[in-house]
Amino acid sequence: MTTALGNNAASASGSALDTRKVLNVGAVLAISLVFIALAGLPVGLDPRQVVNGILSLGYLSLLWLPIMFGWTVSKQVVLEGMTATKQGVGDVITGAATGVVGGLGLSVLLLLVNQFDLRDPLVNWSPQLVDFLTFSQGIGLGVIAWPVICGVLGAFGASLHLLDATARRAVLAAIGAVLFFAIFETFITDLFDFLDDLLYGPRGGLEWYAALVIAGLAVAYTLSGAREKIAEVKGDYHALTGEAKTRQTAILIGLSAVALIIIPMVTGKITQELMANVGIFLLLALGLNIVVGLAGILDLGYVAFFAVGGYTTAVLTASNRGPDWPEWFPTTPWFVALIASVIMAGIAGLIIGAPVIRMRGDYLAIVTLGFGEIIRLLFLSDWLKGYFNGAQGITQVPPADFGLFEVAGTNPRSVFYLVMFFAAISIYASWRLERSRLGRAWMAIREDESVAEAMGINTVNAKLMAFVVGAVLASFSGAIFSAKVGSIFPTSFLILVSIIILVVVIVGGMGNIMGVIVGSVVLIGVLGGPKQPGLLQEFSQYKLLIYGALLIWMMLKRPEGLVPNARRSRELHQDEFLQDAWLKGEVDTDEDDDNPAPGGSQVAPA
């Protein structure tokens, strides 16, 4: 036993080498290489360009695991009372180890694959990622380098533990900024036409003289305090109260309001349709972050309402609707459509939640599914073809007009515009509810509702409610997606669509309106919607591989969300925060709590 304690105390020093836990962490680190090189991201990103003839996109997407298993491998887990030992030599050589063992997983994939045919089950074992994988130079140079490239990688993850936190962040912003530039080429030169020439190469990519000097300013924009000094202005903000804060609130929506205005005046149709989804989507995301992130009710057929509102408003104003509707029956402006699809909505909430609410937990969110695909199969069937046109759906759908101008799909600004305005309605209404006597309601309910009716809470209405407000927010999107389209199918609301959005409000932060915000910026403007594309067009038929580990990890890792709320993380971290507690003597441990022990406090649940 005392010799196992030397090795430990050994290995934490960073003088040792822990061979089981090299080898452990660097076989999931072969495995997951593995994965991604047969999940076909490194042959099919390859073409995209990052740094011009240097860095690929497939060779980053295999690249970027060794440096983070080398810092994961080599950080130090500090307990409460125990001192932090200092790294050293040690831990790189754990680092460079276990990128080794990744890489020896990439080794015997090449050999696998030059070897054997398993294309039948497989698609993606082929001749390319052979010729990929060895550079094409051949197999033995292939199979020698990659153990060696993910063990440079890998101490170089390690070795960033012993850099200070100046350095570390200087090393971090300079490869992120590159990264930056060079994924959401794109955007950049949409909104910045000059850059193009002067940043990229012909066929893409940064060129190596623009990726030196954009890591640079980053260095310096990191060494120069800016960061130190904006952390501090953010400080100043949180801390301001009353009419202080609600008057630095309004100039920053003021500022922000200005700035949507005027970024789609600049930018391209490619930008703007970009912006143009993710309103869409940041619609549906508000009416379901209602639901889901107050009420705590699991609904997986949100997507119901989308249709609802979507069809309501097709068959409202196109003039090619069902055959069986009566000839008496009028197209009508695009307007009085929007109010029918809400009421309609409405109606729709209402009609799915009264034989559901009073269920909880799986059950709910299994009756939710099955009642989402129940709307989508009721537009899809013949029984109701005569109304809606079946699987043809409803093409000719007019543009929303209102007098002056026209919103149509061919000007992605206007759709832009409009969302923003239904969201701006949905955001401020959202904001009120929240601080409502029905918003406590539903967050009573979310956190514990067998106490919320013990309390008096009239927990069937209040559901009902959230049902009905979630249905009225996402007939705005429908509204708009079918203006915006000009037609209106059934495949358009799968079951898809409905998790999208539900892991929009999952990563963005349950329950938070910026959350929601966030979350529909980067999901939906990064890697796109079910059938829209995002910024990374090249990751549209990877994008629902990216979802799931994007939810697993943020799950495991990050359960409150990118941009969390304050009542949320505490519920989810009340264990963590009861130990702090305990552990710094801020809750009382006499057992008798009217006499709490000296220089203590006593701390209650949040």
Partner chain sequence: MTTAVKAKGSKKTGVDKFLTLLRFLLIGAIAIGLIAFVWQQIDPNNPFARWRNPDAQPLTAEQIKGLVVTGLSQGAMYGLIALGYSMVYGVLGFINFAHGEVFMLGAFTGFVTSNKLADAGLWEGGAFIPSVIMTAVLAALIATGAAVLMERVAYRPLRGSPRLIPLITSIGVSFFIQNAVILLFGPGAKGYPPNPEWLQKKRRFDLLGDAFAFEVEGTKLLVLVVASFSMAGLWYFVERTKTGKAMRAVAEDKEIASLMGINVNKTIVTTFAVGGAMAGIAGILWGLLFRSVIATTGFLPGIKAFTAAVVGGVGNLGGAMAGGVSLGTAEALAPLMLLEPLGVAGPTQLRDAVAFLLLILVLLVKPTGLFGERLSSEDRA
Given for the second form:
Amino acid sequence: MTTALGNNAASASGSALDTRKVLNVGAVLAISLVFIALAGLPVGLDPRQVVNGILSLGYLSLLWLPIMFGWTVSKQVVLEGMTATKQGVGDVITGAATGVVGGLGLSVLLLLVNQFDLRDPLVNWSPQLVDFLTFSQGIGLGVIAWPVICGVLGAFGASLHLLDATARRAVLAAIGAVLFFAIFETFITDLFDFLDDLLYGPRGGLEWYAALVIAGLAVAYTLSGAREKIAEVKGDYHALTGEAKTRQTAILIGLSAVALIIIPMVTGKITQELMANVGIFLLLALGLNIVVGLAGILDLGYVAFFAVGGYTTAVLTASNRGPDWPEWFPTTPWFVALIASVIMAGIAGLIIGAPVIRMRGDYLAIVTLGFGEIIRLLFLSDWLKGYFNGAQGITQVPPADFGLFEVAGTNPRSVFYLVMFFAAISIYASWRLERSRLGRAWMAIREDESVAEAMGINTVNAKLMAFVVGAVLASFSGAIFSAKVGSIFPTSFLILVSIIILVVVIVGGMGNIMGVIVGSVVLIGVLGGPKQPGLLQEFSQYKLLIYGALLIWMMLKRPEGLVPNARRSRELHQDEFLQDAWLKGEVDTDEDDDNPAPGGSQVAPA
Amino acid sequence: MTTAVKAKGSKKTGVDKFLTLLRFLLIGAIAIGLIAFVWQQIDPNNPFARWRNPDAQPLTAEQIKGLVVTGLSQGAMYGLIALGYSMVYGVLGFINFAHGEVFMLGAFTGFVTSNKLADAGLWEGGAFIPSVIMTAVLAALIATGAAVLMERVAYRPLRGSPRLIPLITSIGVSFFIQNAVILLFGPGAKGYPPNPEWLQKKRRFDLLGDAFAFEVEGTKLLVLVVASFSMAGLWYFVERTKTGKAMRAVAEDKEIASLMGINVNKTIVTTFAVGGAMAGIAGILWGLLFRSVIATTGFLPGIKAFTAAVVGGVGNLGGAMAGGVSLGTAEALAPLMLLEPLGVAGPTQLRDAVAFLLLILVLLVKPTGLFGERLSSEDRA
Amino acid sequence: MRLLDIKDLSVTFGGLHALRDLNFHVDEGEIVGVIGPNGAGKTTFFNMISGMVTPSSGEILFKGESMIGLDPNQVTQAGISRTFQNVRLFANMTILENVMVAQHCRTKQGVFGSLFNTKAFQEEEKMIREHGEKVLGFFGSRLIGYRMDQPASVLSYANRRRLEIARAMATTPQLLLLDEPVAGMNPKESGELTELIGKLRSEWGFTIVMIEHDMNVVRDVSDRVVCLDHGETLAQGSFDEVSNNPEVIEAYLGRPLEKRA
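What's the form predicted together with its partner chain like, now that we've got the form predicted alone?
Next comes the full complex, this chain leading.
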């Protein structure tokens, strides 16, 4: 509060620089830049081009920061009832100064790396870093260049405040479109072969003229008002009710289904593989969404059910399962194994769920994490080696055979279709359950468990049911995973997997099916899964760091996720929501009574 | 709410019956394992051993003493880390999942410092003791800094939000720090320089007569001594100083404490700082004992330390230490004293599983921990 | 007929007697007012009946069956429902959902029904919705219409109290426990609610136990009044009897000066 007021006061009294703020924010920027440089992102990502010969992903990994900081440092917090001071040149100077301070951090780093050798503990303290930071042009240039570049970008970030909303949107759209085309290069060239030579250079980045054209088109799109048209159409769709809406929805679903069937037919193997991976994690995320998003149970051992599904399928179908299984134990086709997986995962859900269900939410998280680890350790152990082959894993899992066709890892397209079939089932199930007696009970438990119980909900049973439903959805994924990879090892089921699925659900938007889909596509598709590469294969070393940072950032700034669920976001921003509703006059104020109670007591949540 | 024990005459649901069965099975398995172990000690050729564990060999007294000492020194480290979990839970009511990473940062600081000192020839002979003290102070400082920074950046903005939100954030913090360390220092295991001869040497103690004489490796002894002194220092700090009193007041009720003129923010920062320092010292001890750290070093000890905090009763500092020591001992002894007599192959692989099972067992049988929780009224709900 | 019969009920919290040897009964169709100064153990008393607190000794019989040791949801299932002193709605669920979710223990469709959208499921959903609307309709136009699909958090204070009562009604109980139903309402609103409490018995057939500080409300609707103090029954009988009982007056106002000497 005080900083916001201080900022307003400073900009009100002319364009005086708030030196302390600039130095503070600039220092944070400098530290962030130095951290990224020493973490090796710039050098590691340098080979991947965004715009050929002009901008590589390596430089981008540093350059986005000054823009962001420039934007943030000059942002004014306008409180309700206060008039915003006009943003002006002073803000741009603030942004530039912050950028310069940040850039100086890199200059100092450059000098230090050049002078001393600290490569012993810090692996990226290397000549390559010097080379990168000097643009291979000599130390002097690098030391001078970084403060200048960062200053310019900081000023650019700050000046975005000066543009009016449409212009700002146009600039952002241009940047976004260029990045989109650069990142989705594999996917786009797969779909439209001719674009490969037209837009992209030999090293994958966009050609400079292509980048200009794309940016231009994006600006044109924003300014043409097409955006508003789309918003209007969307509004119309949401306003529909009853029969008409059902029909529209059916058409939409049909269209997306057709698109999902056609796309893998025209794309190459790498893209198909990628889509299959996204699908497998989407399935997992949908299951966890029921547990975390709907019922509000933080299950950190979710990977256990994935493992149970995968191992059950492997044991039932593979020719080299452990030698200790009795003679009569059958080898079955894949779909029989799938049913067995579902049953086993359901049982595992009950066994893991029952002891933890009465615990406090945070204890539950740690204990489920422990269970996830116990299950992995059991599959890994010498004790059960006769059954699960320990660390060697079960390696000869056959493809899933459906008579007419076969789903095998060598044919990622078939895997994708199978995954999509089950994803459709899961989405349907989530959608139905959310609107049922059980779904309402879950929501009530999430809101206030003890009241839910007092209102007659058997919370133990309802929560256990959430566990089991989540487990069953995870087992689908496990069964497909097992047939796809053709082998199964304990290392595929690290706690890491649980956490990545959690990040997918949270980044997408807890409790929201659309959010989960977006989350899996954006995170698994672009950055990649725990072991599976995404579109940005260069990121594979750095993606876990980014997952961690994303999780923190989302929790701090946008806990409702990218695609928020209206209800869930109300829950997380209760105060702001009520304030808004109150200002808009949407809060019910007893106006039908003579003597309304004072506003404060009406909106204050108990 | 952890209401595991219900009044008599209650209508039991299916889940309750299952839980009773589970408690019964777990305790039964432990009892059978112990009996089998004792029997095996008396007669390695007894029928049960012939059935489950044909190559059974009784453990010698030396082996058992060795296991106990190993368990104790390991447990002392768990206890030191557990203090941080326990204090933060007591004051803020949330699990700082990233506390294990603070410990790992301490161990990493030790790795860098000790190697530089070893290069300068200061990690042996008489220079060793001042070098270790310097390393420990440095590690404690870095760990404290990390813990305080964590609180400032990630947790303070979330104060007052639903309990799970800061927990999820701390998972993110843990993930971030782990991977940042991998990227900064490389993924491999990092070695500490060898400890000087006089520290590695085994020493024999027969204070309680010959039957109770045991041999301890100097390093383990150092771990136990340092951990005891740190614990004593912390106890004095919390129970006898003004800041400690403020901490206890904030743990009881933040609002009232602030009305009494206590700076709540400062006190919370102090809590993180003190917990961080303890974890940093534990990190150095870990490095001296195992002489190797990797970026994931913090993860398992972190979770086990949380287990120790729960076993001892969250918010209860003495309990955290006692919980750590019992967990360490259980973890060292159980594979050979419970699992092997039951015929489990490769029992030491399941050490971590034993730790988690202990956590589950304690939460099922006595959810408030062995020595009782100390939480503010709002966190008990 | 005795609907609720409580014998020698005691509970202690760490040595403190919140309730001591309490004897209490409610006949079917009665409205009983429970009064007493702050800290008299009234809310603990409700918590105990509704299964949220387990008594240390004594017996609670509802329709002749013991309620001791039942979970709160089992108590609700048996036919006792309650409201909370510090209104505890499911603030982010809609108003209709609040009353729909309260019918959980009277309905039974599970995963199967909702996945396959069976006939039984559709009928049950329809029934739940209709019953919910009917319950909300009890409070006039305040909670129905466009309001039904708004989150409960936008409601005014008085309407939240009303919705709490509606939610308790939706569980179709026989015994309704109201914890300070008119607290924080202005005289007009409380007068109106007093009337509705009467209707809860005459139209809906609920038996009601009500904790209330507003003596006008207690006088207007209660058949019988029980006064608690320090966890013990101080007096019971008609409103006039209880309100003129010297011990009750003493409990509220303190001992007169001359007696203290």
